[in-house]
Partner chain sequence: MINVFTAISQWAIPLFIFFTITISQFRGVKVFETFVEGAKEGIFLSIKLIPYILGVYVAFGILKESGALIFLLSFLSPIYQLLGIPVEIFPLMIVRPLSGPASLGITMDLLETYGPDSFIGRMASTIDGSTDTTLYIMTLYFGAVGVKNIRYALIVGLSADVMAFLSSVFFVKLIFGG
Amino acid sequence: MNYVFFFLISFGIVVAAITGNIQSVTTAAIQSANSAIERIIQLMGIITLWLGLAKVAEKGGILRGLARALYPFIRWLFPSIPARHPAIQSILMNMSANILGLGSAATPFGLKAMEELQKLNQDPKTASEAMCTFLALNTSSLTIIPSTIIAIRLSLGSENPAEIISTTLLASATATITAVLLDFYFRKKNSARGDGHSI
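The form predicted in complex with the partner chain, please: structure of the chain above, on its own.
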């Protein structure tokens, strides 16, 4: 991200200098900074609302309910984790939070899951199969309610801010299926070669 940031700004200024448009850089910088603050103020309301609801969902066991529904799926995806191992619970909670678009609630569960998986790992410097599967699931992020995006759409005057729920669900499901299949392929390939990183 540091390189991207550097490139965007320096390239912009160089182009402006060459095309004799240098005063536009000053105006653009100041105006963009102003409108960034305006946007955030508009977003604050909905981010706050959603995190309030997220807390209620967590305390009321909604996340745990969703986690229970996902249990068979997770058992099937992680054959190397023993039943009732605490890693399973953390993975389930992380996935449930991701599905509901509660990204900030997902991270602590995800880090806990990695700790538990590391306890099962035979070679602590190398990622285990279960870790790779978990990361594949996590980064492809199956999502039902992309709450932040809906908030932005609403603040910018969209006529139907939630209309992208369906396309988001379909696209993220495609990504998750791709990730699961690829992960399965690599796992099989490695075990066929008999390389020593089982579990």
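Residue numbers count along the first chain shown, from 1. Computed from a prediction, not measured in an experiment: that's the story for all the values here. Between two forms, the rigid core is defined as the largest C-alpha subset superposing within 1.5 Å. Compared with the form predicted alone:
- When two forms of a protein are overlaid on their rigid core, residues whose CA moves 2 Å or more are considered shifted, and residue 68 is not one of them between these two forms.
- Relative to the superposed rigid core, the position of the CA of residue 181 differs between these two forms by less than 2 Å.
- Once the rigid core is overlaid between these two forms, residue 155 counts among the residues whose Cα shifts by 2 Å or more.
Please supply the coordinates for the form predicted alone, as a counterpart to the form predicted in complex with the partner chain shown previously.
FYI, this one's just the chain on its own, none of its partners or other molecules.
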């Protein structure tokens, strides 16, 4: 990606120099830098609010309640993980936070889940099936309330920042179902060939 960005920037400067608009490149660069800093400052307050709400949800038991509801589904997806293993709890908390759109709160749980799954991995140099399944779930990430995107739209002056909830739910649900089906297919395929990891 560094080469791509270097090419795009260099190409823009060369074209601007040839067409005599080098000043516009300088102006755009300065305006973009200022705009980026302003956007970061605007988002800091909103993200702080969501992180606070995430902490309240965690302390108030909302995340744990959602995690209990997801438990049967997670046990079906990860049959190789022992029932009371810490990896299960971290996966549940990660999925619960993602469903509520609390991506910043979900990240520490996701890292902890991967750490615990690595302890169960029989081949530390190769991702286990459970790790692949969790990565697919985490990447597709079913989201009911896309709070971070709503915050960004709000900071950019959207008149109805929450109008994307239905489309986000449809898109993320489709992505999660597709990820689960593909993961199931490749698990069966690897199992038939006898080269899948047990955990």
